[in-house]
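Coming up is one lone chain in structure tokens, specifically the form predicted on its own.
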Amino acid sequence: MRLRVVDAGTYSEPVQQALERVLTDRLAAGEMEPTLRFWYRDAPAVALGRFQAYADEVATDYVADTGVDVVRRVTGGGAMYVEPGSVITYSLYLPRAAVDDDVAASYASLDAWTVDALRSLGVDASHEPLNDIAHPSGKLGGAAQLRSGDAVLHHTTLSYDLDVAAMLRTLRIGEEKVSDKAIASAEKRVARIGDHTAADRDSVIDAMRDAAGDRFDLVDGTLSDDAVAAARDLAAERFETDAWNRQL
């Protein structure tokens, strides 16, 4: 299958999450070709699962004091703390006919090229059902999906060198101070790519593109100005609002 690759553009978390809705809808409407997009963020944020309760997942006082954006995704799953340069996030926008109807099987197949790329760099990565990419030392990342009309959105976030202490301060309610014990415990559950390979983050992304090229017919592309403008408008209307993010 021919797959356009978008590997540029830095946006806020609300705009990134709005792009997910805009691009999925455009693919479903036949207005966009199948696409692989790598994300680049401009600030730390929390991507909240579609059905999660805001106050149950984040340290509300801490995010208010530090200005960390907490933005509700269009997909389900758990809350993820993300930082510019410290995580790798990508999205696949695919026609439903190209994706396995079995959800569990689709997670494995749509992240298989990422596992291949990590293993090529010496990282002992594997798919762990339902939707994780794992290392023997812990979870490297997780995926989520939205099936909307004739389109499937599949997006995955991986930790390259995520600040575990910052993650705990952001996601743990009431933890003003994070103990060494808490950090050590979290590090046993959260694996970081950079701890298991000498490759820098850009080189990991390059390896991922190479691995994707073994499975898809890749062609470089860009997001249209119109799509970005539509995402900025939708971010202002929805993804930057408490009504959406806090479900008020």
The other form holds:
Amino acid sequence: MRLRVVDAGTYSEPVQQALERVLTDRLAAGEMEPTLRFWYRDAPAVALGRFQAYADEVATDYVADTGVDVVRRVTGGGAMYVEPGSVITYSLYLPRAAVDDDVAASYASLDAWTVDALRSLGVDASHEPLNDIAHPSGKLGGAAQLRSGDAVLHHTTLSYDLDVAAMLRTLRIGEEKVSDKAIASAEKRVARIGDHTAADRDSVIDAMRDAAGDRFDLVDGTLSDDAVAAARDLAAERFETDAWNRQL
Amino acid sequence: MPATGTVKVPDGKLIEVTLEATDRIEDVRLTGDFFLEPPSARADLEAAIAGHPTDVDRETLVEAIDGVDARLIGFDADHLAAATLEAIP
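Same protein, different state: after the form predicted on its own, show the form predicted in complex with the partner chain.
Full complex below, order starting with the chain above.
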């Protein structure tokens, strides 16, 4: 299958999350071809799972003081703390016909090329059901999916060299864990690609493109100005608003 | 006072049900790190739990939850029923 690769474009977290809605809908409407998009961010943020309670997940005082954007995704799953340059996020927008209808099987197959890429760099990565990519030392990242009309959105965030201390200040998983033992345990659950390979972040993305190329016919592309404009409008209307982000 | 019941699915997701339990279950809110398709079915699941008497049994709740046209991913009706019962004081 031909797969367009978009490896450019830096956007705020609300616009990134709005793009997920816009691009999934465009794929479903037949207005966009199957696409793999790598994300570039401009600020630290929290991407909250669609069904998570804001106050359960986020250290609200710290987030208010630091101005970290907290944006509710269109996909379920757990909260991720993200920073520009220290995580790798990508999205696949695919027709349903190209994706296993069994959800567990589809997570495994849509992350398989990433696992291959990490292994090619010497990182002992594996898919861990339902939706994690794991290393023996902890979780490297997680995926989340949305099926909408004829489209499947599959997006994954991996830690390259995430600031785990900042993550623990931002998310409530760190808040109540006052003992050193508990913090050590939380840190242990996060594994980082950069701790297990000499490859820099761009080289990891190159390896991922190579691995994707073993499965798909890749062609380079860019997002249309029209799609980005639609995402900016949708961000202003929904993903930048408390009505959406703090609905739960 | 709303009360909360939490179920951690083994190797899976966290399901949290918050509700008011006087004579009947009311004001149900389902949250957690689960997946659900379509996402709008969250309101249908909450509605399926609401209205039952507070001494409802697990089988009745499971049946009501199973009646919702939705795909529960990372949890099942039994986990949701268990979280509901845990929230009832």
